[in-house]
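One chain comes next, on its own, written as structure tokens: the form predicted on its own.
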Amino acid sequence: MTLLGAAEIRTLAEKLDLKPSKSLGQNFVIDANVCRKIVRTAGITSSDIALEIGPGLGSLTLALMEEAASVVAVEIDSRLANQLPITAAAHSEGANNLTVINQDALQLKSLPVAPTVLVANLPYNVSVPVFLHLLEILPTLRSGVVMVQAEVADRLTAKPNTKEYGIPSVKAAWWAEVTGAGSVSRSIFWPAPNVDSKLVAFKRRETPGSEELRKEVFAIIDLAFAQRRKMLRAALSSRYGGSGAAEAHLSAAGIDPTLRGESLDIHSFCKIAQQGLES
């Protein structure tokens, strides 16, 4: 299989009269070795069911095509989502392993079959919801790799009592233990961001509860995080009936309530939150 190149891809774009949208994101990754390298990060194999977001004109879903069994691609723009499948047919003799959806990924309820692995080029400005509705909503992909901007990876891999650890790394938490995979150049790109990017590497685990309780962890989470500075006992105050409410609810869960959330591990939070199902 040929992948796409600098040329090919500007020459679609040109056939498309397609002009990036920065409000969707549109970077698309022109170096062909690159989008190899990540799908052999993802580890992907023959037996797996590949889920990309964002293919856009279908770089890094060649390069799926040519290891997974199967490749599952949801883009918003209709024109790409027309196009992709065309663009597949031409390049690899397997271009019925490919099914394209088009649709907003925030707006996904299911798929039509059941993805094992993730790895996608996330839209720079959705990534961290995208990435956290996915694992939500699809418990059957058990591992995979995602791009984003460098700021976000480094918030997504964060832990605890770091400047970068907040929202989002206690959430991704929740459902896998997620890692750093690298760096990649902006030069890798058409056109060019003008922030660096990294690769963000994930391995889902059991979770540590209930969908019930994980709501109220969200909802706790969202609370402590809302003003980090806050100790607990006031961050939580509003959900606990008063600061003097908090402190004893903190207490009762063994969390000291003069921490600020940026100490708390997930498994902290989801005993703030069985203290509050259980009271």
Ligand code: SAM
Contents of the next structure:
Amino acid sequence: MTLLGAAEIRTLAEKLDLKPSKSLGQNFVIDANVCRKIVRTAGITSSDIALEIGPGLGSLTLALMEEAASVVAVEIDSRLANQLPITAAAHSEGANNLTVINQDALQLKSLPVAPTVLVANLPYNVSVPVFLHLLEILPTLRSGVVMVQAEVADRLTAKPNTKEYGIPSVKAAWWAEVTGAGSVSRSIFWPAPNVDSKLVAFKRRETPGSEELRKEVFAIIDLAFAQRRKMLRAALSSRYGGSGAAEAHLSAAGIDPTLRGESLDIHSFCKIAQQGLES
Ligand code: SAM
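Please could you give me the other form, the form predicted in complex with S-adenosylmethionine, since above is the form predicted on its own?
Every chain and every other molecule in the complex is listed next, the one we just looked at coming first.
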């Protein structure tokens, strides 16, 4: 299959009279080798059902179609969603294996197929919420590779006690093991963004507890990082009815109340939440 290069991307954009939208994070990959590398990094096999969010003009989609049994692509922009099957048919004999859904990924509740792997160059301004939302609603997704802004990749993969560690790092760790998978130059995009990107790989793991526990854990994480410099006993005081009560709660959970959220891993947050559900 021939993939899309810089010339085809420009021709397609002209045909659609498309001015790439900043607010939709429309930076299209113009380098076919990078697309093949992303698909290789994701380790896709011919039994995989691949999910792509924001297929855009189809650079990565065509590379996915080369390897996966089928591809489901969710695109918010109807001009792009309508064009994609036409582009796929022009480049591939397996275009029937592509399903395009014209929807906001953040509003997605379910899919007509059960995807096994996620591969996406995520729209920058919603990359973390989309990533966490998909892990929540699509339990069949077992692994994947996403391209995000370098700074966001550093946050998603950060470990406790680093300045990058925060809400995205801990929430992602609830669902999956998340690791860095390399850098991507801004020069492979049209238009070129102002920042470099990185690849992030994930492998789903067994969650540390029930959905009830997750909701409690996520609420505590939000509070703990809302004012990062506060000790946990102060940051969680509103949840437990004052800082004295929060201190007692944290001590009962085996967590030092003078620590800050930034030094706790997902399992320590679970201990705090578990204590709340038990008491
Ligand atoms: N995958 C293409 C590529 O690599 O060339 C395009 C990636 S571009 C960074 C992001 C794409 O996500 C755009 O096509 C944009 O229209 C789409 N998009 C933006 N917000 C979205 C959302 N909430 N749900 C689904 N797609 C979205």
